[in-house]
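Take a look at this single chain in structure tokens; it is the form predicted on its own.
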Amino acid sequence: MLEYLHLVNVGPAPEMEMELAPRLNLITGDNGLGKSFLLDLMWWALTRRWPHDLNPRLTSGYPARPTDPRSRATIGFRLTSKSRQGVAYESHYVARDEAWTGKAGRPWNPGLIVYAHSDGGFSVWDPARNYWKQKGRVDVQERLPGYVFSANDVWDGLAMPVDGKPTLVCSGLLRDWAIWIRENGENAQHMASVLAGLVPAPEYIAPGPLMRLSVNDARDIPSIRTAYSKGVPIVHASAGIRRAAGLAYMLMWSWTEHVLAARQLGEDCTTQVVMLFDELESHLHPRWQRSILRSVFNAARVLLPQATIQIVAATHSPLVLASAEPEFDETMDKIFHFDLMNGLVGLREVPWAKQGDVVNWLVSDIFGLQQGRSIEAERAIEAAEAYMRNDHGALPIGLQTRDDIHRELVRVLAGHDLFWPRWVVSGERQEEKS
């Protein structure tokens, strides 16, 4: 489990510190301030590998570099290893090697790590399959250093070099799910349960019959049953459903393969799981965004009932934050926010406060909007408010008179907008005075 990060001369801020919570960590902030970068750093701190180094087909996960190459750059972190011992370490950048220093010898074992990238790819580090092994009481790193899937690899399978030969290390969602459906065993039931749990009521998704895409394609393709169809090939499903299916599959694959590998090695299964999510709400309808966080927790509890789970999720969605309110526990959870002030990026822990609904989240310090309306409606209402308080110097060009403002309000506001009563009453009072 990751406990602490301290960055100097790395990323968008001169210096950044983060003390993580043991269960849920939500990260918010505007585009381009460093949320995805921070998740990549967390993956590296836990696994000591950059995702893009393990799979160049990935569109993200590139190695971090110093902001100022002439100044010292460090990445400090603290984590809880498999043995439940705290491990602290600081790595510095070696410009000549274009690399970060690493701990000599066998590193720590952080447990199972699953990283969901925003583009549909995934990275997985398994303590049974990716950790070092011993030969003659000497630690050697002969196992694969991790599994990094592009979006296509998740569906079609991942090949990696093993002993100098390209080897299929994961068959992919289409093949594996078809096999599970044919076997009709525990894996099929878990996949169906996890996928169904990711879909909010009253919608539902259930496995349908295996289908063929064409007479020349010999693959049996899993299909889904929905409220409107008895069978849609999963490759023809919407982006949101495919996102949910990919997440369900990667959770299934990561855990089932870990269990098999641990059993084969005569080891106990891990009791620690860290899940990283970049843009948790990606491709999801607002109804799904409102339930995705709870769904991820429920899926993890189904597959990993004995494990301690830490989730770090970056999000732009006020619905995700609103959905966290019933479950948020300040003793186990935290929320962090990236700010841009005076040209400098900063990361700060935000005191948790329920906002009640999405509009209140939008106008909170987290998102910083003045109103939960369009830009044009916000401008018209601000002009109307300036007019009502006789602050004519604050009226924008084109909205100098009451008639101009009224025409713009009619154009941009809904008839039932809550601002109308104030505006109408102010007009009636003005007529009475005149």
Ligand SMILES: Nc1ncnc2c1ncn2[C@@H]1O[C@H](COP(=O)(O)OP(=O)(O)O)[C@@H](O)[C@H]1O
Contents of the next structure:
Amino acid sequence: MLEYLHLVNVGPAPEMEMELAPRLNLITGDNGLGKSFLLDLMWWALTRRWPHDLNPRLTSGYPARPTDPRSRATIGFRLTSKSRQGVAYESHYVARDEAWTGKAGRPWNPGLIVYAHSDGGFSVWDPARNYWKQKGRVDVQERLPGYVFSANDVWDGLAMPVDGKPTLVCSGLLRDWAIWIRENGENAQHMASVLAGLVPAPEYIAPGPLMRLSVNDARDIPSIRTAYSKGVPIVHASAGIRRAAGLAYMLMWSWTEHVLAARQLGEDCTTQVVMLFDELESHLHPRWQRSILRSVFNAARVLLPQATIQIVAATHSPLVLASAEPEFDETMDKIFHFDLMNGLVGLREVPWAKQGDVVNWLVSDIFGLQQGRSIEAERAIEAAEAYMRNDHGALPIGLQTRDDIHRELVRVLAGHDLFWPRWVVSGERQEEKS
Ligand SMILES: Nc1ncnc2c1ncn2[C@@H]1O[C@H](COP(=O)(O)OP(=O)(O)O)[C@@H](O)[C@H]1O
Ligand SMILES: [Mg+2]
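Having seen the form predicted on its own, can you show the form predicted together with this ligand?
Full complex below, order starting with the chain above.
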């Protein structure tokens, strides 16, 4: 579990400090303020590798560069290792080597780490397969440093050099899922239940038969049953379903392979799992956004009943936040917000406050909108408000008279908009007076 992160002279903010919560950490903030970057840093702190170094096909996850190369840049962090002890380290940038310093000897074991990138790629670090160690005074062979999948690799398989030879280290969703379906065992059941949990009906109902895409394509492709079809090949499914299938598969693959590897090594399975999600809601319809957080927790409970799970999720979705309200527990969960003040980016923990519906979230400090309406409607309402309080200096060009404002309100507002009664009443009062 990651407990603490402290960045100086690296990333969009001059300094950034974060005490993480043990269960759920939500990260919000405008585009470009550093949410994805922070997740990359977390992955690095936990695994000591940059995702892009392990797989250049990934479109993100580059090594962090100091903002001012002449000043000292540091990344400090504290995490709980397998033995449940807190370990802390401060790494600094060595400009001449273009690298960050690391602790000598074997790395800490932070448990299983799964990082879902926003573009459909995933990074996985498995304490049984990526953690190399010494037994007595013997160096056990060096292991792969981690698994980083581009979006395509998730589906078609991941090859990595092992002893200089390209080696298939993961067969990919299409092959593995087809095998699980043929085996008709626990893996197929788990995949079906995790996917059913992630995708609300009626978009997805159950796994369908294996299908061929073309006579020239020998692959047996898993399919899904939907409300309108007995079998849609998974590669033809919507981006939302594919995103959910990729996530379900990556959770399944990480865990089943971890269990196998641990067994082979005669070790216990890990009891710590950290999941990092960038843009948790990407590709998802509002109805799915509303359930994704709970579904992820449920999936984790199905697959990893014994593990403690820490989640860090960056989100732009007011629905994800609204959906967190019933489960959010301030003793275990936190929300962080990036903002820009006087040209400086800052990250701060914000007190959790239920907002109720999505519009309240949109107009809260977290999203900072004035209204949930169109920009034109917002402008017309602001003009109407200024008109009603006789603040004629605040009326924008083109909306100077009551008639102009009224015409614009008619053009841009819905007939049942909640603003109408106030405007109509104020007009009637004005008529009474004159
Ligand atoms: N490898 C890197 N090294 C240093 N700074 C980076 C790196 N990658 C991204 N950044 C910083 O992060 C910013 C992009 O932030 P990002 O995390 O993509 O924003 P968000 O996810 O909140 O939209 C860039 O403008 C840059 O300042
Ligand atoms: Mg981002």
